[in-house]
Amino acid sequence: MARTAEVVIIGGGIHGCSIAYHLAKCGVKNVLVVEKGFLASGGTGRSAAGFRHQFGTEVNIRLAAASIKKLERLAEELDYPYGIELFQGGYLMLAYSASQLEQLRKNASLQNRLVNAGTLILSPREIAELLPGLNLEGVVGGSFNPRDGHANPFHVTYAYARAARRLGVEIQTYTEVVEILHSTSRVLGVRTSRGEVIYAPVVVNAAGPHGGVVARMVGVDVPLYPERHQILVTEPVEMFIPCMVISFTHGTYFKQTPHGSILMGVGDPAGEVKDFNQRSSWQFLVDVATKMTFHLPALRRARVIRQWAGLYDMTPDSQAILGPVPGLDGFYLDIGWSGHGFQLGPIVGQIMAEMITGQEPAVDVSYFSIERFKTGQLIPEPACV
């Protein structure tokens, strides 16, 4: 059985659904999203779902500012009646050395100059006023932006999917792309696990941690690997954490959810597995308990409700691989977000649609071309956890 589409998107997370919506909004009539699980079942739904202005590279700062503006009005724009559980309590980034504080100062200066972000540099005393329960041992300062926050990743994804379907997009869940049809110079379509062939001049790889696997279907080797990251949630406690908190020294981040549970994560690039393992480990439980009770001594008696794991799609410079693949017409990449893909999904979906339809992208993302790995012009992001 065979049919045609204008664009096939592989991956039903926030990026895939955002691209589909924006393509349909641009007037592309026959768009198909293929997702091997349920929507947001991959990295999107397993993320901490935070968003922030506080990056250290110009391209990410511009993307973040544009994406946050979209998130602030997303439910209204997409006519999504359930809301996206948007909460803007801010991000607090802690510095434990003079060099870290100087980097945060540089980041804040760049953010404020480029997009008028409103990022502040706080003293330990000001941090204590913001978060009285935080252990300030070793803290020399920090940066804070009150418009940073978090949202519900499932609602955001479903909002895009629902709006896309209203505009005529077809979304197939529990369906896997098993082959990408192509010649030596261009893509021709896909074959799915349903036994269906869909001929299409454009195929978008938005498969997250599986993006490398998908790229190899057309003989494209991308420097991308999956890396497990784990999170746990405590029982609900009285509200005392008003914002997301990040420590690059400890590799930690934590926030309190609206109903009182505290979500905690630890990034351990040296120790975490680099494959598709999403099983939780007892070692993580010990590590996070040790580090979080250092940050928040009041949590020593809090009970853990559950823990889970998800995958980052990592690249050598912790930056995305975005745009067309030279020499293979019609094949586009939207992968490699290295832990900050959720928050940039709204604007990147628009940018990808603009690229595909021949428009000027809202933000210059030429830095993210796959060609940078050949030239060595990497652009490391200093604010990743």
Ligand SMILES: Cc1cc2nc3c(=O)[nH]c(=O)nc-3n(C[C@H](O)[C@H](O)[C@H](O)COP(=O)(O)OP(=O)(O)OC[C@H]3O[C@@H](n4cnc5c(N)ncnc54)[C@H](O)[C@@H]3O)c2cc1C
Contents of the next structure:
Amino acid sequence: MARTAEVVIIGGGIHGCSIAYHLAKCGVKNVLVVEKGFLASGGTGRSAAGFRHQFGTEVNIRLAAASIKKLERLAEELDYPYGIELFQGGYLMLAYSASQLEQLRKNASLQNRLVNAGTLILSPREIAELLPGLNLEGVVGGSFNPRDGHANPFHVTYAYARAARRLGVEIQTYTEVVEILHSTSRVLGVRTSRGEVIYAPVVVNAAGPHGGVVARMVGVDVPLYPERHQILVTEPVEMFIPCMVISFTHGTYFKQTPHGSILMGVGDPAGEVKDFNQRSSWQFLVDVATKMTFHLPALRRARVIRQWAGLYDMTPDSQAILGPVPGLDGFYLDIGWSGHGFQLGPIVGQIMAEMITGQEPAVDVSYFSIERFKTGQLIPEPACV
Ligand SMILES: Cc1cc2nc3c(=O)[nH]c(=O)nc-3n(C[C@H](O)[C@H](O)[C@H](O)COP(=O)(O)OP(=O)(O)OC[C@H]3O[C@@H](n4cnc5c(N)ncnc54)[C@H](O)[C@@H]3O)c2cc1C
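Cool, the form predicted on its own is there; where's the form predicted together with the named molecule?
Starting with the chain above, the whole complex follows.
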């Protein structure tokens, strides 16, 4: 069986679905998304789905501001009747040392200068007013942006997929790309696990943590590795956490969902496995419970209802790898989001569509080119967990 497409997108997470929608919106016909599981079954559906202006590098701040604007009116733009559970209660970043507070100050002033973000620096007293249940031991201050927040990652992805389908995009789920057809200088199409060959002049790798495996199908080496991250969820309780919270000192972040569950995670790059293992661990349960009952002593009485694991697609500078691959026409990368890719999916889908159709990207993402690993001039993103 053989057929053709204009663009084949590998991966049906937030990035693949957003790219598909934006390509169709730009008038590209015959776009196909191939997803080996169900939509959002990768990092997207396993994420905490937080979004924030509060990054420390120019490119991420500009992307975040543009993406948040899109999220604020996404359900309307995509005519999605169920809503995306957008919750803008703000994002609080805690500092436990003078140097950390100084870094948050620098980040906030960059955010405010570049995109007029409205990020504030708060004293411990102001933090206590915002979040009375928080243990302030060791807290010297923090940064807070009231327009940051969280959403439902399944709704956001399905909203894009639905709108894309309406515009003629085909989405094949439970179908894996097992081979990328290519010559020495360009891609030619893909072969799927259903035995189908789809000839296409453009193939996009939006395979998340499997981005390295997919890139190797065309002989391209990307410095990307999977890293397990886990989340714990409590039973629903009365609303007492009005905002998302992060502590770089403890590697913790947490939020309360609209129906009351508290969702919490710990980033532990040293202790976490760096392979495709997505099993939950007992060690995480103990670690997160210890750290979270320090932050929120009231949680000692809350019951845990579930736990899951997902993978970050990590790069050496915790920054994405985006755009065409020099020397291999038609092959595009949208991978390496290093734990902060959900929130940037809306704007990055637009930027990828602009790149593929030869338009000027809305935000300059040239730093994300795969070429930077040749020169070694890396600018790590400091605001990551
Ligand atoms: C625990 C956790 C918490 C997180 N919290 C946040 C957060 O609060 N905010 C934030 O912005 N980000 C967060 N992230 C990161 C975020 O989830 C990712 O950066 C983002 O979802 C990446 O989206 P994606 O579409 O690129 O990849 P994915 O969602 O991983 O999608 C890639 C898809 O490709 C498919 N695929 C792979 N190989 C193939 C193949 N050969 N053929 C067909 N399909 C294939 C996979 O099945 C998968 O569905 C978190 C991640 C985790 C794990």
